[in-house]
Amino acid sequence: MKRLFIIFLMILLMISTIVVWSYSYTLSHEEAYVPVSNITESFVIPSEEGVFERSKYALEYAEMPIDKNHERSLKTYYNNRAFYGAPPSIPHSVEERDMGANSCLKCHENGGYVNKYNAYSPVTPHPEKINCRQCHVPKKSDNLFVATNWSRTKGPSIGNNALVTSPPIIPHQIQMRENCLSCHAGPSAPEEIRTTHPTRINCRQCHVINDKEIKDIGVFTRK
C-alpha cells in the first residue's frame, strides 16, 4: 500500500509539473494571429506592447544631459557577453540570496548612477521577470580554466539602414527585449545606439526587424 502511495505521488507530482510548465511556456510565447473580433481600440500588438512600458520617461531621457565621463560604448556593452545576443553578465560582486526586487530592481528598474561602482546601472527590459541569476551569472574571472577554439560572434555594425535617410532595422530578436528605451535612451545606453527621440515611443513604426546581415550589393540597375 505504501509503495502504490509513493507511486501515485510520484505520477502526480510528474503531471503538475508538465501541466505547470506547458502553462508556462504557452505565456512566453505571444500569437501571432490575432482574431480580429479581440481587437479594440485601445489593442496593442503583444509583441510591441513593452515598447509603451517606459514611454513615461520619454520626455525626461530627451532633456537628461549626458555625462560624458561615465557613459557605456558598444564596446563595453558587447565585451559584457559571452556571445552576441547572451544576457550580460554580472560585472560586479554579488550576494547568493540577493536577486530580483530584493536587490537586483532598486539600481536596474529605473537607472541612474551607482555611487559604488562609478557607472550609471543600466535598465532591464524586463523587471517583471526577478529571477535575475537565472540568465545574469557574475563574472568570476577574466581567464578560462582550460583553453579552447571558442571565438566570440561580433555584434551587428552600426548604420545598418537600406538607405541614408532611413531608420536602422532592429537587428535582433524582440522577446526579453519588448521595452526599447531600457537600451536605447537615458545616460546608461551606448552611446552608438542612444535614439535621438525618445519621445517617439512608436518605435515599430518605423524600425523593423530584420535577423539577416545586412550586405552591400552594388549599385542597383533595371535589367
Second form
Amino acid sequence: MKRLFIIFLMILLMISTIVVWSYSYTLSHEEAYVPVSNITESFVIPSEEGVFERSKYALEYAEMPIDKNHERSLKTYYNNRAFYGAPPSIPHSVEERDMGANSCLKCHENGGYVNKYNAYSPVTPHPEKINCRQCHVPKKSDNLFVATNWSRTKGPSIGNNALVTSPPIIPHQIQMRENCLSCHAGPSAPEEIRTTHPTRINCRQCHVINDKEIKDIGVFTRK
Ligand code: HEC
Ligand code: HEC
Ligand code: HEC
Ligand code: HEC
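I have the form predicted alone already, so could you send the form predicted in complex with heme C (HEC)?
Up next: the whole complex, starting with the chain shown before.
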C-alpha cells in the first residue's frame, strides 16, 4: 500500500512537472512574439508622426512611372512663391465659391493628372488646414502693377551629403513640412528632390535636420 502511494506520488509529480514546464515554455514563446498587427501608432515618436502620414502609399509611389513631359523642377517650384516658404499662389482658375477642402482636396489630397491644366496636381502637405484660400490666392497676372526691386529669397542648397553616398541633411525646417512624401514622391515632386526610395518610410531615421543657421536664405533687408 505504502509503495503504491509513493509510485502514485511520483507519477503525480512527473505529470505536474510536465504541465508546468510546457505551460511556461509556451508562455515564453508567446511573449517573444509580437504580432505586427498589434503594433499601433504609439510606437511612433509623436513629433515625427507626420513623416508617416502618407506612408501607406509608399509602395504605390515606388511603382509610379516618371512622366518626363510633365515634371516640375525646383525652378518652377520657387517661381510660384513670393519668397522662400511663402504659400504658393494658385496657378489655375478657381470658382469664387470654391473656398477650401470640399473643392480643392478633390485634386490636392492625393494628386493625379489633370487634363484641363495639363499637369499633375501637387499633393498638399496639410489637408487638415481646410480653409485653403485663407493662405493661397489665385494668380491673376504675370506682371506687376508697378516695377519694384523686390527679389525672391532663394531656398537652401541641396546635396549636402557628408560623404558621396551618405544621406543628405534636411536643409529646410520641419514646421509645416512634417509630411515628407507629399513633396518628395510622386509625379508632382520637383525632379531634383524626388526621392529614389519612397518605401523607406522612416525618413528621419537617416536624414537629419540641419540645426545650423540657414545662411542661403539670407536676412531680409529693405533696399
Ligand atoms: C481639377 C483639379 C484641381 C482642383 C479642383 C484644384 N486644383 Fe490646384 N492645382 C491643380 C493642378 C493640376 C496644379 C498644377 C498646375 C501646374 O503645375 O501648372 C495645381 C496647382 C495648385 C497650386 C500650386 C502648387 C505649387 O506647388 O506651386 C496651389 C497653391 C493650388 N493648386 C491650390 C488650389 C486650391 C486652393 C484649390 C481650391 C480652391 C485648388 N487648387 C483646386 C489641380 C487642381
Ligand atoms: C495657414 C495657411 C495655409 C492654409 C490654410 C493652406 N495652406 Fe497650402 N501652403 C501654405 C504654405 C505656407 C505653403 C508652403 C509650404 C512650404 O514651402 O514649406 C503651402 C504649400 C502648399 C502646396 C504646395 C506643396 C509643395 O509641393 O510645396 C499645396 C499644393 C497646398 N499648399 C495646397 C493647399 C490646400 C489644397 C489647402 C486646403 C486644404 C491648403 N494648402 C491650405 C499655407 C497654407
Ligand atoms: C512642402 C514640401 C516639402 C516637405 C513636406 C518636405 N520637403 Fe524636403 N525639400 C523640399 C524642397 C523644396 C527642398 C529643396 C530645398 C528647399 O527649397 O528647402 C527639399 C530638400 C530636402 C532634402 C535635401 C535633398 C538633397 O538632394 O540634398 C532632404 C534630405 C529632404 N528635403 C528631406 C525631407 C524630409 C525627411 C521631410 C519630412 C520630414 C521633408 N523633406 C519634407 C520640400 C519639402
Ligand atoms: C535607410 C536610410 C534612409 C531612409 C530611411 C531614407 N533615406 Fe533618403 N537618402 C538616403 C541616402 C543614403 C541617400 C543618398 C543616396 C545617394 O547619394 O545615392 C538619400 C537621398 C535622398 C534624397 C536626395 C535625392 C535622392 O534620392 O538621391 C532625398 C530627397 C531623400 N533621400 C528623401 C527621403 C525621404 C522623403 C525619405 C522617407 C520616405 C527618405 N529619404 C528615407 C538614405 C535614407
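Positions refer to the first chain, counted from 1. Under this definition, the rigid core comprises the largest set of C-alpha atoms superposing within 1.5 Å between the forms. Since this is a predicted model, take the numbers as computed values, not measurements.
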*After the core is overlaid between these two forms, has the C-alpha of residue 16 moved by 2 angstroms or more?*
yes
